[in-house]
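A lone chain, given as structure tokens: the form predicted on its own.
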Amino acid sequence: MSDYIDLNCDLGEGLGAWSMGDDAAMLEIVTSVNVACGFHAGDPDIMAERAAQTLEKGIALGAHPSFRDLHGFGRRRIHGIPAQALKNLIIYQVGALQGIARSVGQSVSHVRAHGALGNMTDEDAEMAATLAQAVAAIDSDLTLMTMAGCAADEAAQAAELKVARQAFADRAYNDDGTLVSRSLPGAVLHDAQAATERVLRLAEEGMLETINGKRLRLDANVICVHGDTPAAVAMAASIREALEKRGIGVKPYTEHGPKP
């Protein structure tokens, strides 16, 4: 059983005049986040106003890259980027959230890549030592977010860097551990209630149920749930609420410090 969970979520997807998610509404529930850096959502201001906020709840901060993508929100799949322009692209936006995130006095503790970067580097070997070389180069102190087992979690390791592992709420997984596409239904969670159950399920049995009904076991102490889907502010209340009731605590993974 975890004695604790990290409650965690994707924020700062809007970009200027356009907002997506409760991102307010979230901020009083999560213990960490993912902003966007600005190549599938975000910008300078929305950056700024998230790094604000983290710092003043005392949520940890991290950074949420994706493939240079505004009209498919990061969730095409881009293959043929060199690794050292993919590398580079990912020290950009990591380096863009730092330097605003130092300015109003927060600073960036982990990076999850986003979208078809985060499920390529997931898979990928090479792209997942890419991953992890432009993590370490920004700064070795970095925690990389990503999956328990896949290539990310094995390359961030491989370049001595801190791992927290996270399983989503409101995903289904393949037998293989793997997030079912969003191109298939049943995909993405919707119902709060079932979402919660799995969630308490991971946290105490460290199981959770494949969409083929298969159970799964998985290494995890941070929860991530989607904050563009319509549900996700009820859901993440939910599972917080749970969670806490079992007596598991909610709390940043960075007070509990980040397995190796």
Second form
There are 4 protein chains.
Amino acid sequence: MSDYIDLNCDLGEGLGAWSMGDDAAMLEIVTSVNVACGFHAGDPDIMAERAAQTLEKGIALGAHPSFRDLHGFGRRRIHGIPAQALKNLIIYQVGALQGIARSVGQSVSHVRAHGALGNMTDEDAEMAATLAQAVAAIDSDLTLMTMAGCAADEAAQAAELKVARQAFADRAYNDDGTLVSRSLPGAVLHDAQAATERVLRLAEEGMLETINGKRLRLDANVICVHGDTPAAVAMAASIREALEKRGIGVKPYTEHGPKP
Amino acid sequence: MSDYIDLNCDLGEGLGAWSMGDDAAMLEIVTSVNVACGFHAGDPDIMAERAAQTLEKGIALGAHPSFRDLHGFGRRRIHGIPAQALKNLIIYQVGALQGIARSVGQSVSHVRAHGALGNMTDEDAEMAATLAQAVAAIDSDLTLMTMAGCAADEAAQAAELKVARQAFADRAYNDDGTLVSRSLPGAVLHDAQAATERVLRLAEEGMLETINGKRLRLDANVICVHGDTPAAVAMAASIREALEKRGIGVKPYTEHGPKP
Amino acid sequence: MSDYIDLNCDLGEGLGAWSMGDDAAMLEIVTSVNVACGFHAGDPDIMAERAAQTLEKGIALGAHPSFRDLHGFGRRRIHGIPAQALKNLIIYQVGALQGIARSVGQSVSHVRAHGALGNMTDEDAEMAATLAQAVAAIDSDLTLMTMAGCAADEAAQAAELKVARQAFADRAYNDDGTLVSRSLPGAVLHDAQAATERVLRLAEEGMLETINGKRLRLDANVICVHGDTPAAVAMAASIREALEKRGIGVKPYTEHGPKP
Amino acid sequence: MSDYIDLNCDLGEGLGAWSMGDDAAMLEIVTSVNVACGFHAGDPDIMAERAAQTLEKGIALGAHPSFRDLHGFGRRRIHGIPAQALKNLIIYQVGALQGIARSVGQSVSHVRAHGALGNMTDEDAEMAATLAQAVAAIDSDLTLMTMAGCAADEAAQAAELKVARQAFADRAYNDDGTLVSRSLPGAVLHDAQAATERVLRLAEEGMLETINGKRLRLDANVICVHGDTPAAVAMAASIREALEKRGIGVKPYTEHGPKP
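Provide the structure of the form predicted in complex with another copy of the chain, given the form predicted on its own shown above.
Now the complete complex, all chains and molecules, led by this one.
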């Protein structure tokens, strides 16, 4: 389906003295990253270091805003935030990363909502619209990265934003294109070979097989991988290697375009 | 001394359900403000509202970064932050306000360090240099607002930043141009009339009288006033009225220039 | 209905440099208080001062634990906290206030969940059970203060805790004994006289009139009042005065008992 | 010198999704621990789990209060906190852990100040007195754990508190009994064998050699070890094994007493 694939992961999810995942290894594998902005993880130092690293390596830098929830890592759904407040919350975080990026000569290319904020804006049309409006208000040249076909995808198009559409290498899909809940068996693929084959099929045919065995068409040119465990890093490396062997260009979504 | 005077105050120092001072009243009096960026006070909603109000009223918007210290309101001196980390801490906050400002069509004109961070960067050459470098790194068009003649003033010049120099309407000065410590008697002027006369003399003669009765030359075109109590608001209003009666132009430092 | 009435309010809801409401005035009116424990408001200094004041005035001291949410004042519903984590969250806060109280010679008498945590534990049987178990685990002599007849009331009885049952002086009730949502007209009574009459009827007849005009029986000996505005303080004072004029004893729930 | 040695380490220094060190390994080696109370690290869940584990293993549980500084891990010196506020800050944290401990059937035996708060209370007589008074105010049966001979040691005695005196297995000492600053070469011992020999000498002779080769008498029955790296865990295990081989009883300071 795609001529090119962007390999994407979350990054910079340490805080102060705490680290998470193997950012150094992932920076050798991925072509775009979503950097935590201090509300679920991340701090100004980590943000500055990651911004500089992405500049050096030609990786597209994204902001990964979240609910304000360090203790829950942004994974808890928080209800009752008015739309305007949600918009400001997102803009604050994106602006902070933009400032940090600017200070090292880098710039922010996209925004991907994190955790519960990501789930809620993927699902809920009103929250998705708020997210899209936040991004458009801060900089209409920013790309909104979302799950292909979700509410945020539609909201981004309505807001005339560029959209980068993700698919997950290691997550099972329902027939309707949503992710199988992590609480259900089979929701997460742990086998690197299986995940790699799945990504290849998606890249080559624009299809993946759902948990029920149906063929799902997915318009995604961003493959989301993880780096929080050694096995996750190995899976990501395996996917990159396989894509390149098949001659599929792995590069930032910002550089995709029709093959000559 | 000055053809024009900028009246400046700290603003947006509430947090969530808490408010502080009478921001609405001060927005009718001052011509530039330093808006809290969330580390000692302030939140994305307050920041967005203040940014929009300053745009509407033609007030110069400044960022008021601080140590990370909500419980101490940024007034506690924190030691042991490496220069690079201090720089990132400042950039994060300025960037956040820039993002918020951009989203409402406003832009940030200056940076004024808050509380203990302000005191330490006013005094310490190394920290002052870090502050100036932070501001220059995020946007070399930003003005650094400092106390006239302090370490930050010198550091801003060394970094080739524009400088806006403050004097305090309600604080007593030592002979060397530093402020009399708040712990000493007479450090704070509570009489609106006395503060007003002091400001007039500074505006007209570039001089003020120190706590020891000596004449101190002060190159300041920004007068810092407060709005945290009804008496402080009244003092600020009195100062503005007196300046205008004497024909001294009260407008944002960004619009100062030689009189035709 | 009751021989005695306890007048109760939330207290200590400032934070650092920020204050909220007129705690000093309320300490002259109420007989029990729920003191914020630092998660939605409150800090160790405010907690210590309030603990000492309640000791001096013979007021029953309660802990007012909340979700961790300073920016939302604990009013936002947070989903996805496992029961054990919710239990620990509550115990941490109650323990902190117990330590503070002990240091000034006072002790904590009850626990009343705040804001969204209060609403969710009033409504949801599972969360109510977690709250009751948390209180029982830290000290089975603590009283759980809840809305009369809610899920937390039942859970407290199941956990063999003492229960103190609140009614709200200034909130309209639905026919089923729940509060009319603040988003609906008439939800909050602003008239001190009307609120006072309502409290008198409740104290004397154990009844109040619902928003639909029906008579609702309510087994409550704690009347919750507010002190966040001057009008709220005046309403609270009016209620206390009226109760005393009718000969209804106003004293802490801890001292209630059958009249001789 | 001592008939018994207590092996002590800091524990529970993760936060939410972040972990630090190998707590499980250290729980097999040490006989007392200092558990973070949420201000520099730690959260209610980690605290509850560690409290339960210490109960199960017969390890003495200590509170490890800190300045409020998650982003700096409590290692930054914060100036300007009034003595009463510092006292309340400590009490809040100790109380929180006491509540958590009580809920799992465990109790807190001692308090050891963390990081910058530890250094400042070890050095400064006034802050040491505040620490001791805080501990005495919350529970005069608590032991204050300090560096042998420091200001906090003296303050604890003045406050009639029990004292447990630490020596560091892996830190070089100055001739006056203070630790060599981490910024100087040789400040930290990385060799397990050297650290073990040092501990043996201290246990058997009450002496250790300073960085200048002088003999320093040290009245310490608590040896502080670390568990933040695999090498640190191995060093701790080596020390325990060596002590036991020499017939020196390794058990909690709470159980020390003259040998029969």
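Residue numbers count along the first chain shown, from 1. We call the rigid core whatever largest set of C-alpha positions still superposes within 1.5 Å between the two forms. Keep in mind it's a predicted model, so treat the numbers as computed, not measured.
In a rigid-core overlay of the protein, residue 215 has its C-alpha displaced by at least 2 Å between these two forms. Annotation: Cα of residue 190 displaced by at least 2 Å between these two forms, core superposition.
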